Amino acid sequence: MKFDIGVILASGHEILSGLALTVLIWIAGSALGLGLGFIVATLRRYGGPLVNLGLAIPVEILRGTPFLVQIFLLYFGGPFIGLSLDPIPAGLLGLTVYGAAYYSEIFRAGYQSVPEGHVEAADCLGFGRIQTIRHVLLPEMALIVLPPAVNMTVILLKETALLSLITVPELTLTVQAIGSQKYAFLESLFVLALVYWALVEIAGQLGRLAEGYFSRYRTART
């Protein structure tokens, strides 16, 4: 036996197809999770004690259980409650909800980081709630929430590998299938590690660029 990565790379078309699906699910799941997490955090801040408690319970459950268990329950357990989803929609929904739980806590911490006096000043100027969120809270907490939000987005990227277990034909399932067909198990793992490492580096670099942009934007505003 010898290590020959070319055995895997010869199936480049299939690998690119799996990679494209991974990136698509990751971007869509992260964007939807970010939006849903922001809505949850905002409702918990302004919805009153009952709303806060009602949303805190599912958030803690989602944060306290492994993503693998959640997607198994969603995909295999969903039909028992009338929710039958194909692998790709199930994977996207699972990633969105899982990410939203963490993003909501990031935004909630961001809300709490803004001095209360700034919110009171907005009230004195006659700002409505939406105006206060848009012009006061979001700009001030952007730099605070950005690093943990980028970190969570990177985590979601790596979690997409688990979607192969519910037969989503993303990068992991595709490369592992090629490795099994060609008896190149070590090579397939090496390619997977290399591609995921590259994606994580790209995501991290984009996050740093976003931090620099918001930092300059905040400086310009002040």
The other form holds:
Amino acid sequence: MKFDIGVILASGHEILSGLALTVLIWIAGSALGLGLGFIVATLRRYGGPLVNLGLAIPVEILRGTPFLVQIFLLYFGGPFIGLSLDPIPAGLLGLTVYGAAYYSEIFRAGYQSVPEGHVEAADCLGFGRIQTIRHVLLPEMALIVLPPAVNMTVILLKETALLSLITVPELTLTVQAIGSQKYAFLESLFVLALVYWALVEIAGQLGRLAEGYFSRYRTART
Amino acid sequence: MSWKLFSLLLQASGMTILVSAFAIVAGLIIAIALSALRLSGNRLALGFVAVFVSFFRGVPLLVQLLLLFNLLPALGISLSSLSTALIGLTLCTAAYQTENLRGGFAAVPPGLIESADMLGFTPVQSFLRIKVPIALRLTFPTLISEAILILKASSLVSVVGVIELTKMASNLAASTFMPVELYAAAGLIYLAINQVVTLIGRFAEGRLPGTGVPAR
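Form predicted together with its partner chain, following the form predicted on its own:
Once more the chain from above appears, this time first in line as the rest of the complex follows.
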């Protein structure tokens, strides 16, 4: 068997463009998912039982089904219900909605971790709802929310590889295409695995740095 | 969607369940073996386990499966796509389960191990009869959530040609032009299987004996 990694590395700039799209979709999807997840968790907290139930159902469906089935439904099924999206927007939308379901559960657990007394104290001090969220709930739950949120963000990075199956020209699709052009499948997949491995390790390290930074919010717990 | 199509999906979900169940059980056995290596304290063993866990948790499962499918034939090993998929899924979940078991093993009270030493247990006996049961009991909830993750991850073996629920749904979607109905139905079946696994987990959790180790 012939194994020549140079064949793949010769296409460096193509790999970089695939990598750039992977990172871009990942960061955009995570940021949008984080925002949407926060909105969902907040609506579930303040919106009353009906809103809570109405949001719980889609969240459970998104968390209980494979991401692959979700993006297939969106990309191949979408045009049949009047939602024709190009691969990149479809991938970004799929990743955002999928991530939002998990992030919303993380924020929900965060909200629940803040003692009710602190919220009542804020009420007594005349804080409005948004002020309470901004100055009491968010800082108090930051440390609870951060580790699982970092974890989920790293999972989303790995999930972006599935977008190659709906022809988003991200890292996996790009490197596989190079592999078949040069007839070097094994080499291309080795490079691919190493690049993801490095990305995930870097993302994990950044997450730990963020946790260290936010630990200034750590308060004495009684 | 006709009952005929839905029953085809149901049949294919048998393969999904089979593949996931195999991976979970085989992955658990490998994870216990890797935990033993980790607890041995041998530097080489520690390094091996650390790299194994980091690699299989750090690379997308899709890439792992594609790599395995090209690697095995290049090494002169020819296996069916089902066997290769089983190996890939098992190795991946083994890495996650090793990491899950880490906390369980750390929580085994050292006093129990010392008592076992006193009673003349060999290290292998005290590992298999004391540490493993306690670690498994303590990490049982994470085993159930891992089972659900693997059920969902098993959809990826469709990419390498195993005809399970997702692959059946895409095949039928391509031939009937009803992707919305078929993928939605497949999603519902995944949801139903996951609910059943969750319920079984809760039921079993209540029935398992305690370990006497205080929860952390």
